[in-house]
Amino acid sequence: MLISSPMSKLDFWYEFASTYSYLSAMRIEDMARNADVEVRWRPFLLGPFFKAQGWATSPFKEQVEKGRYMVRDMERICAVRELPFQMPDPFPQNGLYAARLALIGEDEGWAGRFSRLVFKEQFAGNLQLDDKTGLGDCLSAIGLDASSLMTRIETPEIKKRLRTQTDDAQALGLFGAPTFLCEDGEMFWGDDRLEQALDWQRSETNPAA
């Protein structure tokens, strides 16, 4: 009788805010199926980071010129992969309720739906990510309970494990988002590299791949 194998797993650090978060998101769990991988999602939160930094908000911000092309990348990558896409405003949002939701759905399994439905909701319904209602609405379009998850991330346990999970990556040693970390800890950062995490964790646990 053939045993099967686990699957190896990636874990895909992002930020609701972040736009390239949204690039990965939308497409991570198509590919990493077909690569045999099985995709962790792990939300987090940008801010500490920046603060770290000395700036007081993300750095498409503070250089404007940054800012700017980021925008036009953006617009280029998604009209290739047909994503809709409009900057939202503000921008950077405030990722903290949704983080916490994206938390409790990592256990219950629903972390990938909805992560994928805030962000296309954020960048192509102009989503506000501090809106209660409208990430209630998100829930509520998977089949979740909303008026029991919004009561949920209030509670400290909740709150904590996001300030946990914040300060994990810091020590994991990111500095942006989104990340890919492999099992063996090969560390791959930004959208761009997401076929190259893929097929350095499946040469990993597949060394003929």
Given for the second form:
Number of protein chains: 2
Amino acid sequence: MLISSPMSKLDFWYEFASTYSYLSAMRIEDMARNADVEVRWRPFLLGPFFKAQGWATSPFKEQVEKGRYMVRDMERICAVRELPFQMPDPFPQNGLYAARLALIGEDEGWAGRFSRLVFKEQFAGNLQLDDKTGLGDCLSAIGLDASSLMTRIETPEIKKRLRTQTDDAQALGLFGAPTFLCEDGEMFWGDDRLEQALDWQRSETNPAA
Amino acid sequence: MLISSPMSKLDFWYEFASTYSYLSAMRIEDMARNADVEVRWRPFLLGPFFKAQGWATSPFKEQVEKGRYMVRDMERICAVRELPFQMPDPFPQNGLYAARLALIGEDEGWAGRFSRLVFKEQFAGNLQLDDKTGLGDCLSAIGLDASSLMTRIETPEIKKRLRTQTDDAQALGLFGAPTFLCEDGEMFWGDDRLEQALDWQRSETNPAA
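Let's compare: the form predicted on its own is above, so bring in the form predicted together with a further copy of the same chain.
The next block holds the full complex; its first chain is the one shown before.
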């Protein structure tokens, strides 16, 4: 009889305003389950990374052609995956409040459910990420106490924790989202590397797999 | 009996200094053949694109973390594909002469053979792309008249043609390499989109495929 070992883990670093993070958020749990890997949801903010590069905003705005291509790339991929997709207006949205909420969700086990709903509402329903009422509706929709949680994200403790998490992302060498970090530190960037990341994490934990 | 139609074409826009262009150059002909698609080799220079963004050089140098990740990503992919890989020193190399030669090769039908050899020598043998003797050796190795060709790339005609080709790339909305352009204008960017590009081109030409 095999004794089950602690579950292998993959860190999923994501930003709520990021289109490609949406792609990964919508499929990572199912794929990870099939690979016997546990997902750790790690929301952070990309804004400080852009500023550090001297950019005012997302590279998809700084580079017009790249931004136009990204929209088309998203449309094609979402069509194949049967995911709704429309670009939020304005883009990028401000993911600050959603990220603070997801941090609480990390502790309480609802980060995945909440994040998927927020992504879907943003990219299919035009939820404004800085709309506290809209975020509260997302919390209520998954059975959480919206008013209590919306108060908690204004506490210095949660604010500091998101700053620390974003600093950690920079210290780890991240430069974009989504980024997948295996337990041995191996890094994979972009939704199109999710399969590779899961393969890597699975074979690290169980070389015979 | 089926009457064969003119072969479906995919434009492969590449830059000799680009690591991900190397990946595509080494596999595109075999993949295209299987998809009944003809490859048109379209060398161009990325330097003017970087300048237009206000960057002094490649984004892989401008963004240190992204550059470090790219090397690791290349190492992993090349290991799976059994391709040799080491980063050229310095990086990025100057692809000017190689691109001019490949333009002549477009007309004469040897752009693919020449480009693959130059990529391989650069990323496995440390060929310096501005080394005219080394480039001449590549031409000789595939049975071409190196001294005559090395003279031709100094003519105003070829110099202008590469500038025009690079201007065309900008006019088409390219922003990086490799980029694949289907006959209907659909654009795919990055080696990891090559399969999608070939699928698109094939189904455009023959919707029943």
